[in-house]
Structure formats: C-alpha cells, structure tokens
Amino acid sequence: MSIPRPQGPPGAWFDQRFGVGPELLRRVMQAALHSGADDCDLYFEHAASTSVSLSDHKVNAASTRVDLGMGVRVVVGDQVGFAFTEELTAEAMIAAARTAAEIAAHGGQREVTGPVAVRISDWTPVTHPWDRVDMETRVAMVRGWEQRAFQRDPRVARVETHLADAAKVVMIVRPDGRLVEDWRPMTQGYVLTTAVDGDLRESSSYNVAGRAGLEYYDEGRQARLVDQAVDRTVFLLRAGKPPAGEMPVVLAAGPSAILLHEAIGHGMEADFNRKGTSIYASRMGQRIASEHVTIVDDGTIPGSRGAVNVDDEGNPGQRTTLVEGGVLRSYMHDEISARHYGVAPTGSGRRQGFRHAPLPRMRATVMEPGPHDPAEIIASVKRGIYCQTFSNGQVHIGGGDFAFYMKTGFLIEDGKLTMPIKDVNVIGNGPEALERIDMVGNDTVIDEGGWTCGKDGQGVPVSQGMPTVRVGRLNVGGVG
C-alpha cells in the first residue's frame, strides 16, 4: 500500500478525506493561540508504507502500515508547547491545541488569518509511483537480488534482501495564512551477505535509498546494490588491522561523509549554537578550515533522501552554505533560532512525524569539490590509512570529540594502497579534524545510502557527500 500523489488543490487531501477544511483549521489555531502566543503551527500527516524481506530463499516478512494524525506547536519566545492527536476530529484537535497552549499564558497576542495555499518546488520527481506497483513485482525484485548475490561469488553462504517504500502527504498551516501541502515519497533497497572461506566467516551489506518510485531501481543501481554488498563482504575475508598511532588519514569520496555529518554537521545546527553547547557558537565569520573547504547543507538535490520541498515549519527547502572557503558563514536554522539570530530560516526545521516538534536538522550535508586529484592525495601520504566505509560512531556535540568505526579501507605505504584493513577505530575532534584537512579532491560523491539522522529521540532521512580528503593526522586504533 502506498499513498498516491494528491491531484487536487493544496489542502484538498485532508479536507475531502477527513473533513479538515478552512473553518476547522481556523478554530484549531485560535484554540492554540487563545492564551496568547508568539506563533503556532499545525502539522498534519497521512502516511503509508510497504516492505518485503527475503532470507534463506523465502519471503519471511511482508507488511504494510498506515499512520494518521496532527501535531500542534505553540511558541512563546524560545519555549515550545506541543501536543498531538491521532484523531482528526474537531474535538480531538482543539483539545490538543489547548494542551499545547498551556505554555503560552504570558505570551503575546497573535491573529489568525484564513489559510491560503502556497506553491512549493518539487525536488522529488517520480515517474513510476509505488501505489501502481503490485506485491509480485516487489517479491520478484528481492528474489533477483538474492540470485545475483549467490552468483557473484561462490563463497557467499547466506543472503538477506529487503525492499521498502513509503509515501506521506503532509499539510502545514500557520496563523499568518500559509497552507502548504507536500507529497513525500521514499524507497530503500538493502542486501546483506555472509561469506565463508575455511574457518573465516564475514558479513557486510549495502543499501540504496532516495525519494523516488520504481524507476529508481534501474539495471545499474540494482547491480551495484548487490555487487557492493558481496564485494564488501569478501573484502573482509582478506583484511587485517593496521599499525596503531597518530597518522594521516585519507577519507574516500562518498561514504566517508558520515564523519562530516556527525563530527561537524551537528555542531552547525543552530539550536546547539543558540544554547552555547556547540564549539562553533562564537565562531561565525571566522576561519575554521583551509581555503579548500566549502560545506553546504542542501535540501534541493533532486530525488535525494535528504531532499526537502518544504520543511516541517512550512518554509521552502533550499541550499545553505555553512562554510565557504574555510570561513563559517551560516548555521542551519529553524524559525526559533532564526528569530534569535535575526536572520531568515534556512528551511531546516524538521521533525520525524506529527508526534514530534520540529528542530534544526541537516538535509544533505556535502563538502564541495576542491583542487586536488584523488590519486595525488593518496600519493602524498608516506604512511597512513585510506578509509572507505564506516559502520558507526560516537560524537560529543559540545566538544566535537568523536570515535568512528571504520569498516573497510587500506593501509597507505609510500603513496600506494597496500594491505586491506578492517574494523579500525578512528579517533579525533571534529573541529580539529576540519582544520587539519589540507587536501580536498575534485571528486565529490553524494552517497546513495539510506541514512537516518538521530537527534533528541527523533530520526529523519538525510543524505551526505564529500570528495576524497586528507586529514593531516588522526588517532588510529590498530595493532599496537
């Protein structure tokens, strides 16, 4: 089951199906503002998802899920009152609005203007939506992935495959008259393989994800999905551990951007800076990296998992330059932080769903290309490591200290990739690592994986990307 793209005018989806029309919207907003408040928003969501999983040559799970509800946020200064309801009745929505309004006893007065639809951009083009795809087609896809994986390498002993798709219609209504309706598709394909060679047994996976329909899974992407999962797994069978110590680290284009996202990106979300907990809180306009480093957070990459037509406060998705030529230029702002800093929102107010209030969040955090050839970067390292993929990590937002677990990579000796390596801790400090980037490749890759960013108990889909870069030195936990 999936929700089709709405065909009527903005607002018609919830009006025609659930009786949520202009007059009811006005009443709910008036309830939210009845005690006085600076602002409020209503966030409606109707979502559906389908998934199918296969292992041991059998479809072992298939499911559909539908969700519906409305969240109401009331804002007084930096304080937020929030409530939600899973029933779209007038009584339930007005009760939720009055609950959220309890924070606003000493706020200002805000008038309610009748909602008027706002036109938005479409960064999520879909040519073959999932509501037109039957379960047989989905099952045939995951079976095909399994068959290709077994054929790829005789050491593959077990394969798990998974295909998921989802779509939601959201409506955001504001007392200034804005009414925004957005259709948000999503899909993810996943392959996990286990390989055995004598007494050695290893498992690894690969996944792809985007805001797209069935057309996303063209022949090339399906082949890459399976082949990368198998190749990463058999790579682990021959990989070892590098020497431990402080050394230059080369981060591969694409997947290494998880370090950019976690160790640097979170520190540029405006709420951490407004509260003074980010190390970047006092560094606006200052140099924080070499002149080769430019970092953007972009909600306008068509079809990317982090694409945002409109954020969850009703502001247009956009491209925000965070670091330009090494100089910190902007944070990622929701409306609360934008008012605090006296700037415009950056379309970064995001929430997991109607049960959550929005926060400043990343969309697609990307380091732009630099002047160096990737081969030149590797050749510049006498002794170090080349990181290809990471599996997880821990970051302290305030200080920026991080520890990441590199899953696959190579030892670099005399400017050449030599021994395959695996399961290595890379330890450092995000701001220091950013300052130590001394070479930036010309090969930026937007990673196609299904990344989900967690913050304050909420998960939102994101993308990330970077070119090959050299960090002058980081601590590598290998063999002592």
Second form
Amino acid sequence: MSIPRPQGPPGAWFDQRFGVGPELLRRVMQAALHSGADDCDLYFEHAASTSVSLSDHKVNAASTRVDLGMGVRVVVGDQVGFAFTEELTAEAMIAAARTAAEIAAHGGQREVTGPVAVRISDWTPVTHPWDRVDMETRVAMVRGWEQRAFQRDPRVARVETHLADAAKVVMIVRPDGRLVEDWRPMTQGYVLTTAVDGDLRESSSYNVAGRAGLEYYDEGRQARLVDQAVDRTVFLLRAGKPPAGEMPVVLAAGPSAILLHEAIGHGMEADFNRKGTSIYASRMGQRIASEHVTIVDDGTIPGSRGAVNVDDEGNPGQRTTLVEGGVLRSYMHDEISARHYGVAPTGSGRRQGFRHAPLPRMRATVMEPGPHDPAEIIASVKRGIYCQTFSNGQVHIGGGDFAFYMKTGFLIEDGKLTMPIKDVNVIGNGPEALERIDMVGNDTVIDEGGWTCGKDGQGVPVSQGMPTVRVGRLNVGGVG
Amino acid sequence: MHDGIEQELLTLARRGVDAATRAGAHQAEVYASAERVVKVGFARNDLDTVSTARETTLGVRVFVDGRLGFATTNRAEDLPALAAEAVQLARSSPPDPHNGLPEPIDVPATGNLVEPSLLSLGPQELARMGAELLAMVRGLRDPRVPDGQVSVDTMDLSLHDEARAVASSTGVAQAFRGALASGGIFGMALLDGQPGSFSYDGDVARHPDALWPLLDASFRRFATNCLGALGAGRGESFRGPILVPAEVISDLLVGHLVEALSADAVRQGTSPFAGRVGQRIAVPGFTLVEGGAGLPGHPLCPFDREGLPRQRIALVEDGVLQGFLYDSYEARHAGVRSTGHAGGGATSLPTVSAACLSLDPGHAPLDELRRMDRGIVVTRFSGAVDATSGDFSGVVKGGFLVERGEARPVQETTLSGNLWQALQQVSGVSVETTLLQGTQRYPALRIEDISVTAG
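Please supply the corresponding structure for the form predicted in complex with its partner chain (the preceding block corresponds to the form predicted on its own).
So here's everything in the complex, that chain up top.
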C-alpha cells in the first residue's frame, strides 16, 4: 500500500477519510488547553510503507505497513505532557488531550483560534510516485541488484538487497489556528555483500536514500549502489590495520560527515544547550573552529533524506547557519527552546511519528566547501590515516567524546595514500576535533546514503555532507 | 486495558487468518498485540515529560506456493484489506522450499503475568517515586571524592501492560497478557564542574512492592559507577587480565556469542561454531543457558512469535557446545525441530532471538577475582566486534586499573583481542550473580591475556 500525494486543500485528507474536521479539531485543542498551558500541538499521521528484501537468491520478504494516529502535546515552561491515540474518534482524541493536559494543572491561559490552513514550500520533487509502481517492478529491481553484485566480483559469496518506499501525510494544528498538511515520501535502496577469499571473509554494504519516487533509481544510481557495496567489501579482503597512536587524520568528503553529525551537530541542538549539557552551551558568538569552517543545517535541499517542507511543530523547513567562518551563530531550535532563548524557531522540531513528542533535531547537516584542494590536503600529511567510510560510532553528546569505527581507509605516508586499512576506532572529542580542523577542501559532497538519527528513542531521517578535511591529530586505535 | 483483551486479540487474529485464507493464502498467520504504556521522564534533575500511550498492532504473514507475503497495520478495520494485500505481495515473491508455518505444539499453561495492583500505577505515583529516587541518587557521595555529585541526564519510570495473541491456519492459537514496571537512569557525576564518564542502569518488576527496592539497588549501582569514575587518571598499556562484571557481560561477550549460536548465523556461514556441537569452545565451568519461558522465578510469555513453546536450551555446558537456537524456518532448513526462539512482534517477521539468558555461577568470590596484579575492571564497553572472526576492539568507559589489588579510575582505555579465544581464557567465574532486567543473570568473569592500550 502507498499513500498518494493529497490533491485536496490542507486538512482535507483527515477530514474526508477520518472525519477530523475543523470543529472537532477545535474541541480537541480546547480539551488539551483546559487547564491552561504555554503551548500545545496536535499531530496527525497516516503512513504506509512497502519493502522488498532478497537474500540467498530465495529467502525474501515483501511487506507493507500502514499506520494511523494522532499525538497531543501540552507544554508548560520546559515541561511536556504527551499522549497519543490510534483511534481518530472525538472520544479517544479528547481523552488523549486531557491526559496530556495533566502536566499543565498550573499552566497559563492560551486562547484557541479556529484552524486556518497554511500553504508550504515543497522540497520533495517526485515525478514517479510509488503508488504507481507495481510489486513486480520492485522485485525486478532487487533481483537486478543481486545479479549485478554476483557478476561484479567472483569472490562475492552472498548478497542481500533491500528496497523500501514510504509516504506519509501529516497534519499539524496549533492553538494560534495554523493548520499545516504535508506529504512526505521516502525511499531507500540497500545492498549488503559478503566476499570470501581463502580463510578471509568480509561483509560491507552501501545504500542510497532520498525523498523521491521511482525516478530516483536511474541507471547510474542503481549501478553505483551495487558497485560500491561490492568494492567496499572486496577492499576489506586486502586491507590491514594501521599502527595505533595519535596522528593527523584526513576525513574523506561525503561519508565522513557522520562524524560531523554525531560529534558536533548534536551539541548544537538547543535542548542540550538549554539543559546545560552541551559543551557549546555558553559559546554563542564565540570562535569554535578555524575560519575555514562553516556548517549549516539545511531542510531545503530538494529530494534530500533530511529535507523538511515543514517541521513537526508546523514551522517551515529552512536553512540554519550553525557555524560561520568558525564562529558559533545559532543552535537548532524547536518551539520550547526558541521560547526559552527568545529567538525564532529554526524549523528543527522533529519527531519519529505520532507516538512521540518533537525535539530539536538535525535535517541535512553540511560543512560548506573551504579553500583547499583535496590533493593538497593529503599531500600535507607525512604520516596519518585517510578515513573513507565509517560503520558506527558512540558519542557522549554533552562532552562530545566519540569513538567511531572506521570501516575503510588508507594509511598516508609522505603525502601519499599507501596501505589500505580497515576496522579501527578513531577516538576523540567532537568540539576539540572541530577546533583541530586546519584544512578544509573545496569538494563538499552530500552523502547519498540513508542515515536515521536516534535520540531519546526516536529515529528521524537525516542527511549530511562535508568536504575533505584534515584534523591535526586524533587517536587511532590500530595495532600495538 | 480491560480483562480478557488477550482473548479478544485472539478472536481478531483468527478473523484475519480467515480473511487471508479467503483471499487465496495457502497458509496464514496473524500476530496481534496491544500495549498500554504510562511513562514519566526526568531530564537534568527535574520532571520533564509525562506520557501515556495505547496501541494495537497486527501482523499478517501468508504463504502462497511457498512464497511469503507480510503486511502490518495498527487498525483492526484494515485487517481484511491488509490480508488480501499480503497475499498479493506473496504472489510477487520468489518461492523458498523452506517457507511455511509450524504445526502447533502444546504450550505449558502458565497463565497471564498481571499483578492487578501494578496496573493502577499512574503518572502521579510514578512521578512521586521518580522524584524520591532522584533525590536519593543526588544525595549519594563517594568518600574518595566527597565533592563529587551525580548529575542525572535522563531518568524514566514506566508501566507496560501488554497483551498478545497469535493464530494460524495450521491450528496455532495462543494468547497472553503481562504487565511490568521499569525504570532507567542515565548520567554522569560532576567534580568542580568537570564531568566523569557517563553510566546507565535500570531494572524491571512485575509487582509494585518489588519496584522500589529493585530501582533503588539499580540506581545506587549507577551512582557508584558515576562517582567512581571521577578523577580518572591516565591508564597503562599491557597485556593482561580484565574483570568483566555482570552488567557488561552481555555487551562484551554473551550478546555476540548468542548471535553466533543462532541458527540463521550458522546457515548464512557467519557463525564460527557451525559443525562444532559436542566440541569444547570454552573453559570447563562455562555454562550458558537460554532460559525459554523465563529464568527461575522470573517467568515470561510461554510462547514465541510463532506461538510455539519457548524451550530452555543449554547452549554451552561446562565449556562444550550443545546446540543452537531455532525458529521454525531455520529448523526446517536444518532438518530439526524449532526450539521456540522466534523473536519479533507484530510489525516484523519472526527472526531467531533469545528471550532470557544465564551463565552459571562459579566458585570464586568477586573480591578475589578483582585482586589482580595488574588488570582492568571493565565498567562499560563501547566498541565493535566481528562476530565471524571474534576480533574485537573498543573503549572501556569509566574503567578501573587494578595494580597489586588497588583500583583507581582511568580514562578511556582501549581493549582488543578475540572473543572466541577469550572463551578459552576465562580464568575465574564469580560465585555472585546479578539479575539484570529480569531476563539475564550473570556472574562476573575474569579473562586473561587481553591487549590493553592506555588512552
């Protein structure tokens, strides 16, 4: 099952299908605010997704998922009351609203204005939506990927392929009367390969993801999806481990941006600063990186996995400059933190779905191009490592300490990439690493892979990008 | 949720099976679950969120000529349409001769696990209990660093009331309801504004009277770890022993071992233990058991995701590999019977997983195991493990360096080695065991000859 792009005016999707019209919305909002509160929102979601997986030529799963419900959030100061229901009846929604309002027993008064539809920009240019794609087409795609993977290298012993598409319609209603409706498509293609050479056995994967329809999978992208998965896997068969110790680290353009997201981006989410847990809590307007470093968090990149037409509090998607020429300029705000800091929300209030309350979250976090030629950056390192891809990591958001697992890379000796290396921990501190970035390439690449950011038990789709950069020194947990 | 909800889910599941069969399924199964959650969250030492949730999920699994289709929804009204869609999906999928649903097997009648007085726990009572626990934790001190104080990043207390049912066209029909309360805490200690390494702990209870003492013990353990990590100094690099307490056993060792002892890993060729049943894979005294329908005194739902009885399986006994964990697909593939270890819920297809695990205690008092000439006490491990080769490397957070029996906190220390070799390098198993989350009971292990690199 797929959810097509709504054709009616904002609000019509839930009104026509489930009977949730303006009068009912006003009653639910009144129930949520009956004890008074500083703020409140109603969030409706109707979602459907389809996925097809293939492995071992035969073990496979084709599945579909449908989800419907609404969440009510009531805010008093920094405290949040939240409840959700899967039944869109007046009785169930008003009961949820009254539960959420329990936290607001001593809140202020807030007037309720009848809903008024607001139109928004659209950063999801879909030309071939998934509701017009049949199952056979999907199955043929994953079979084609499997076939190409086996053909690319004789050492490939096992292949898993996966294609997922999803779309949801959300409606957000706020006490000031704003009613926003948004259609959110998403797709992801994934290939995992295992290669065997003698006693050596290695696995690696590649994936591509975006807010797009079938048109996303042009020939070039499908070929790259498979070839990258295979090439990364067979690379591991010949890679070794670098010596351990502190050394300069060059991060490759694109996939390395996961470090930017985890070790630095989270520290710029306003809730961690409002609560005083981020190292950036008192650094606004101060220099936190070299002049070459500019970082934005951008919800307006067309088709990006992190693109948001509107955030989950009803604020328009936008581009927020976090660091400009090395100086901290803005946090990412939701409504609560924006009120706390007395600034405008940055359209960063996001949630996994109707079962969760929104939090300040990243969208597409990107380091802008700098002045250096990437070849010049590698040539500048006498002895260090070049990190190409990472598989996972751990980060302590408050202090910013991180340990990332570099999956593939190269040793750099006398300015040249030499031995292929794999499977080492790169350990450091995000804010310190940011300060130590002393060369920034002019080759920013937005990673096409699909990442889901987890925070407080909620996953939201994000994207990130960066140019080639040199970090003066980081700890590498190699051999010895 | 009301009395009898699990039987209503079973009726709903049966109706879904009928709908799928009418739509052309040769075999059909519906797994239905309903859940109510009440949760209070604290952040930065204050009440932050109160939330309630109620949800129902339905998963339809069908086979047509050995082809699999799966659909899931949270709306009972959609079930007939979803069942038909699952059949459509199956018709588009390639066949697999090992696909199919299991025949029913009798499940021991253990009844529901609902203590009525637990169900009345509301947000106010959880918030009050949370505030008292928070004050307790914040008041704890370590005489070694008297000015250090715990700072709680997040803490939550919640009630989970859950019903589940599974019915199939082969005759499987099971229903269950259980409720439990849980609490978790995450944070670090501060000394002169400087944070130490962060820590996490938590526990669960099925009776309201048990909740406070369990959380009190768990949160005290958390505070001890946080405060103990303050004032950490530089470590040392050496090869030597590590002491792995019960809380870290799963992250560092057992979690990866159980993954490698799952039949899907054996079938996919990623388990190094394939074909080694009956062989020694660990030191004598190392006994790992999957507890089936619950560890002694801590019962769980008696059936798995496919409605088959969860069986108790000794995976490793006295160091010798005894067998693997199977769901019905893997069992059919291997030509054996399912052990009742299909995991997952209504929104996912069954996959092999363990429900509860224990390692047998040994004979050495924990204090004796800690008295190392030079070794590391691993309080938290964050790293990566290659499950096939067993190679691991990662960082000990908030660990202790023990020298001639004296322990001092050290900054991040990197450990590397091979887990499968480590099973043969266990030099001591503690007599004391710790029950974690009601589903895991472990002693502490001392493991020799691990590479330790100072951060």
